[in-house]
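Next up is one chain by itself, shown in structure tokens, the form predicted on its own.
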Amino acid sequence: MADEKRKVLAPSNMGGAGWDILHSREDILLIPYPPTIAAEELHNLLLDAAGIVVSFTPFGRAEVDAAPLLQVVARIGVGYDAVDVAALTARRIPLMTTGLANSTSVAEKALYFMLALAKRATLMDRLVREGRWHDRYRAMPMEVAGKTVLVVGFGRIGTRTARRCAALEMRVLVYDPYVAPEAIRSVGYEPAMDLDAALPVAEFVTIHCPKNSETIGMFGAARLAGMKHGAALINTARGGIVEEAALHEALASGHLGGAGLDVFEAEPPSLENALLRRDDVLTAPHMAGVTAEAVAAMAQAAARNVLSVLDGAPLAENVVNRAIID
């Protein structure tokens, strides 16, 4: 009977191997809903779920509190900004990523804005197309070999950019507070100790940490002034750790090199942002951790993470709030 089921709700653009984990789970009642739903019409649904899925749905206090069934809230991918964990936390109700399933995207999609930028791929495809090819040696591309690339968080995308980088034979710094420096020496890099001592010997700096109050705005003006002359800064994180205007500045007048930008400050950003105006950015409309294979293993993460939860034996590892578990 429907009625003896526990409902879950999922976000329509789940991926299908998501779907069919749920669906094949006779006790659960599987409930979709368009992932830019209104609130007033999410706490109707929420009234007897006793789990939810999250794509880029914001999840706050009068969502938790419209639920007073709801055992686990699950995240397609890494980064849960949007949601209250302190209001989850308090009802004991645990927050679940995905782990790993994005990370190696996400760290392709770094390493594809820095040989994009050091090949000036859009310069060179646009010579041809425009009938300019004895114009190609005005702006030489660079080697990434034997350059020094600065990854700013060391968590499962930064490992996984770093290693792709030294593959590549660059230099890899790093710089991440929370990571003890024997364990980044131990895997073959450089810890980074202080971030503004590490920003001008960096060609590349690429930035994969949470978005949170210590590093939201952690690259502004005297930040990105600090960086090496002619460097490219990457943001595959989240909108807001970079400021726009003073990335713009930093840009315009010559100092940094360029710019692959897969986040924003506001999203969709506006069409007069004038960092969509320059050639020396490359964009990206925050895709990094989409792909056809992360959307599969993303999905099927999610779907395993609620009913971890609901089966009584929650997946600790993929846990944001741990201690309620412990």
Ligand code: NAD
The other form holds:
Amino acid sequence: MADEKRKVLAPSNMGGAGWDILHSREDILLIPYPPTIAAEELHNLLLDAAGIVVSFTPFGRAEVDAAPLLQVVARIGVGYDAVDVAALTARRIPLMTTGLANSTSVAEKALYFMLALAKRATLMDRLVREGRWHDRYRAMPMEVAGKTVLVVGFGRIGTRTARRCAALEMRVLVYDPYVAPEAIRSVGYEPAMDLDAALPVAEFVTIHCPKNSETIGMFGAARLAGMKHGAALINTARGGIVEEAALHEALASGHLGGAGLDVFEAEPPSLENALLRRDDVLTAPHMAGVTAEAVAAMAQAAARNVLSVLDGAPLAENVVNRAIID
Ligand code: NAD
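Next up, the form predicted in complex with this ligand, please; the one we just looked at was the form predicted on its own.
Following is the full complex, with the preceding chain placed first.
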């Protein structure tokens, strides 16, 4: 009987593998919702929900308060800057994320931005299509081998980006104040103890730290000015870690050579955003973690995360507010 079932809400953009897992359980009443759902409508659905899977729908205190029976929130992905963790923790509700499911996809995207910028992909493509073959020697592509990359954040994604850069014979510096320098050295990279001291030596800076009060505005005008002349900045982490107006200024002045941006201060960015008019900026609509493989893996992980809590055995490694289950 439906009213004996536990209600789980899932966003319509969750991959099929997640639906299969949750549908296979007779004790779960699975309710789809559009990820752009209006708050009031979501609150109505939350009234008797035991669990919710969220993709990009913000989940704040109002949502927690609207859900008196809620036992678990499972994010499709690893970032949780749009979730009020404190509000969940106060109710002893675990917030679950999907671990490694999209780490490889994001690391590959960071590498794609680096290579596409180094090889001047946009310009080269345009020269052929516009019949400007003769212009091809004007702006030389470059090799990444022998260049220095600074990886900011050495977690699931940063470690994978570092490994890929090293395979391309790049010198890899790592800045992560929460990882012991020996742990960075032991896998063959150089720990950068001081971000500002490392910036002037790197041709590429790639950001892989979370967005939080410590990292918002981390790359503002002063930091960007500290980067090496002609260097490229890659942000596949979160909008707001890089100040877009300052980045535009650094590119327009010729100080920086390019940027690869998967994420923006406002998403989608305004079409008036000056960065979108620059050839030396490559963009993507927050898709670094979205590949066929990652969507399937994240959907499976999110579904298993929800069930683990409802079955009384939370998958501890995926719980963000772990203290509540310890
Ligand atoms: P993670 O938690 O495994 O690693 C984050 C690392 O950042 C940790 O090692 C941490 O010590 C480090 N860190 C924290 N504060 C720092 C600081 N001030 N300076 C430098 N390093 C710092 O997370 P992850 O799975 O590697 O993901 C990293 C981020 O990537 C996520 O928080 C998320 O916002 C973003 N992300 C984006 C997409 C996308 O589609 N664009 C997809 C997945 C993740």
